[in-house]
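Consider the single chain below, provided in structure tokens and representing the form predicted on its own.
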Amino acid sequence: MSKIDTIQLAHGGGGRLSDALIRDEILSRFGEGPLKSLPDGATLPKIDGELVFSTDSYVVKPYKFNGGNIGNLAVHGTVNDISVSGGIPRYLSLAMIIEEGFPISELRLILDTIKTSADECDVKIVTGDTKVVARGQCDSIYINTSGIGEKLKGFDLGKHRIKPGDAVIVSGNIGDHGMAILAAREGINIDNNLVSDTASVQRLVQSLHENFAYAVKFMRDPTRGGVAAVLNEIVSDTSYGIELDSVKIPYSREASSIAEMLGIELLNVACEGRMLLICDNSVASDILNLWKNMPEGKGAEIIGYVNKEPERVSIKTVTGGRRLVDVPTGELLPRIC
């Protein structure tokens, strides 16, 4: 039999090619734990206390970009959702929908990236599924990951705890991921290359738990819709608002260049390795110093404060004026995650 170097419909048909794909590409990377015997469902050790559960699907176009690929994204996205919910990620499922004709070499690259990212995040792939669809029914590859984590004791997260005077902190440059996807999709080249920020925020959350859990009131990773969407969600149906300081918001030079060229507001652009935090102002400087001494948080800044203007997100401009920070009516950048 000649060597098969692209995905065939038969790879999803349950026969010999399916068996070979699972054995050679899936079990060779993830088969040391509960996945080894290929059960229909994973049997996991009992976790004491509360669980955190999250699921997400990834349809990013293109599936490769500067700084990562859909594999990084699928691990980091679910790990981060669990982390900012106050949990420690433990287990992931991995489900893939692959288009007929997709190069097996590219699938291997993605699976290797998933393995590396999962190991770095100390999470295990414990169950999964693979489907193959005909040409034209899927754009190369789609991935779904679901995650289970262990709830960290000590966090009390929620909009109800936020009050005027609280500080808003971001862990690094915003908008790099969305702009990196756009640059790859449209063939935009700029000096020094724009790199996606896809990464885990797990260590940032754990550093808060160890030192400042009592003062942390809200955590979120600003993915689709970016920082603006998260902040507007926070202040909706509340008696408070948020004012940002444009001078304090960290942007990379590369992302700013593309955004300015295309007329895009970076506050609306997705991140995949950043987190927003609202905390009591008395510990804001301490948290900032803590994060700046970590690789994941070296670009962290206090970007604003909660105020008494109900349901309103505004930004102080460099000239001393103020403007509202709203969210787009439609989707600004489709297929960025």
Second form
Number of protein chains: 2
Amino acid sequence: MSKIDTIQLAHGGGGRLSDALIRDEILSRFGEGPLKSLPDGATLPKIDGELVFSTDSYVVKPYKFNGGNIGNLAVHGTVNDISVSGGIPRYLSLAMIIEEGFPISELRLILDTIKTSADECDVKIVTGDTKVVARGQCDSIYINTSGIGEKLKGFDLGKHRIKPGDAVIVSGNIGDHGMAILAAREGINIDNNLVSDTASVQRLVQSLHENFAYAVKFMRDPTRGGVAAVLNEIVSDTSYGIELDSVKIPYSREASSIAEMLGIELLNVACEGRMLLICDNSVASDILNLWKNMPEGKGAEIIGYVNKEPERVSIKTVTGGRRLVDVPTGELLPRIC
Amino acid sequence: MSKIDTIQLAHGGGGRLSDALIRDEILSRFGEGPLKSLPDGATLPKIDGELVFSTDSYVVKPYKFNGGNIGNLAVHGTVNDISVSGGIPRYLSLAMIIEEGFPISELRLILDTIKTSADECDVKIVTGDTKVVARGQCDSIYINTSGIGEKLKGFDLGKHRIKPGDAVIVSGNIGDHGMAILAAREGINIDNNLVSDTASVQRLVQSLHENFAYAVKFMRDPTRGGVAAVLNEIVSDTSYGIELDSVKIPYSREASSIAEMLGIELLNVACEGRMLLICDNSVASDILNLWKNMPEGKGAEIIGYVNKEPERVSIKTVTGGRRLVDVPTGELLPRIC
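Instead of the form predicted on its own shown above, give the structure for the form predicted in complex with another copy of the chain, please.
Following is the full complex, with the preceding chain placed first.
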């Protein structure tokens, strides 16, 4: 029999080929710790205090893009969901649905990326699952990661704490991830300068916790639907609104030029390594200074303020006018994460 | 606009339609507790002691079958993985990948089933994710559940504790789930008497913990690869083997007749509501009596014993001979869970 270099249905069947795939590709990378004996579930040490639990499935198309692939996206996405919920991510699960015929060399690339980014984020892959479906029953590979974190004491997060005058801060350029995916998908040549922002925001959250926990009111990573969707969700069912200042919103030159060319509003485009923060205005410039000295926050800006206009997100335009920032009904960019 | 009765790409896009789907279908069923405010991650109360963490993606085809659908399968599968790891399941995540065009009425059926079975298993759905992919990029619906459980004190589980003379017990008929899926897929008419065994084994585990924790050495639910795969995994890299007694192994009449017709070995076929147990022989008949008085264990049998033949799983045939119980290399029944 010649060497098998693509995924076969039998790799997911529970027999010898499944076993070989798990041992060669999973245990070789993640086999230290609870995964070692391949139990049905990982036994984890006691966590003192509340837990944070989050899940996301990743179906990004294409599965490789400038700045990474579905692997680091799947680590960062769940790490960030836990982080902005006020937790320190500790453990991840890794469940893959792979299409028959997927090259094993590509699977290795993805798993290497997962290993590297999990190490960087200081989270452990402790349990997993691999399913294989026939050709045409998924598109290359889909990955689910779920994560358990340890809730940080001291944060008191929630829409109810937000009040007019609070500052809205974003940690860096908006929309680079979504635009990088679009560029990869459509084969748009941008001299490779547009890189997905996929990254962990954990250190940004940690820095807030150490210095400004009491003044932080809301954190969220603006993924699907972008900054516009998150801000509209925040103001819904409240007595306040948010006004952005268009000249303050950070965009990369590369994302802007593609967005302009295609008529896309970057406020609706996903980031995968940025966070939105609403905090008491008295500490806003201190937080900005703190973040600007960290690699993950060097592009941070105060992009707007909470006002008294109920449930309304607006933006001051360059010419001094104002317009509403709405959430699109339809689908702008499917499968960006 | 006419009423939307199938899943659209925009249901996964992060905009208004996504929001409506989550509110109408998810929050209406699971909105009590941590999911209520739709945070990125659920904050959960402190768990005293070790945690058990498990994940599985479900890609069963067809997604409906006699005895349930992908919904209760996804609850039971993860509940069982936590249970046989010696944990009490507490919290589940629910991540769905849905194909564009999937009927919303079918989604409701699945979510109702998830709600019912989660309630029955006393686990809470606390966090989730919904992705939509275009037609032909998945097959109807795939579901991932990950779960957190509370490790029971008192169990000491592991292959290293198994020794010759120990009993091997199964909690009920083998292979009903896999055969029910096959029947549904191939349109085999079996008068609807063959029902998937999908169910929780949590109460079986709990009963062992209360009475026999010290004597329990290994627990596993025989899903993909069936009983044969689990037993071969147990004996691998050990100095012992297992001999089964073919007349003791419980099969349903319906599964047997389909298996015979198609030439399938039921020892290789998945269950989704059974457990395999290896325990000290001194308590084997007591456990059998205990289980036989529980609805989930009424079909339980002692199907074999651990012996001194290293890494070998064998079976005593009806005629008194012996043969090897091997694990198939290839894929018998793709997408049975």
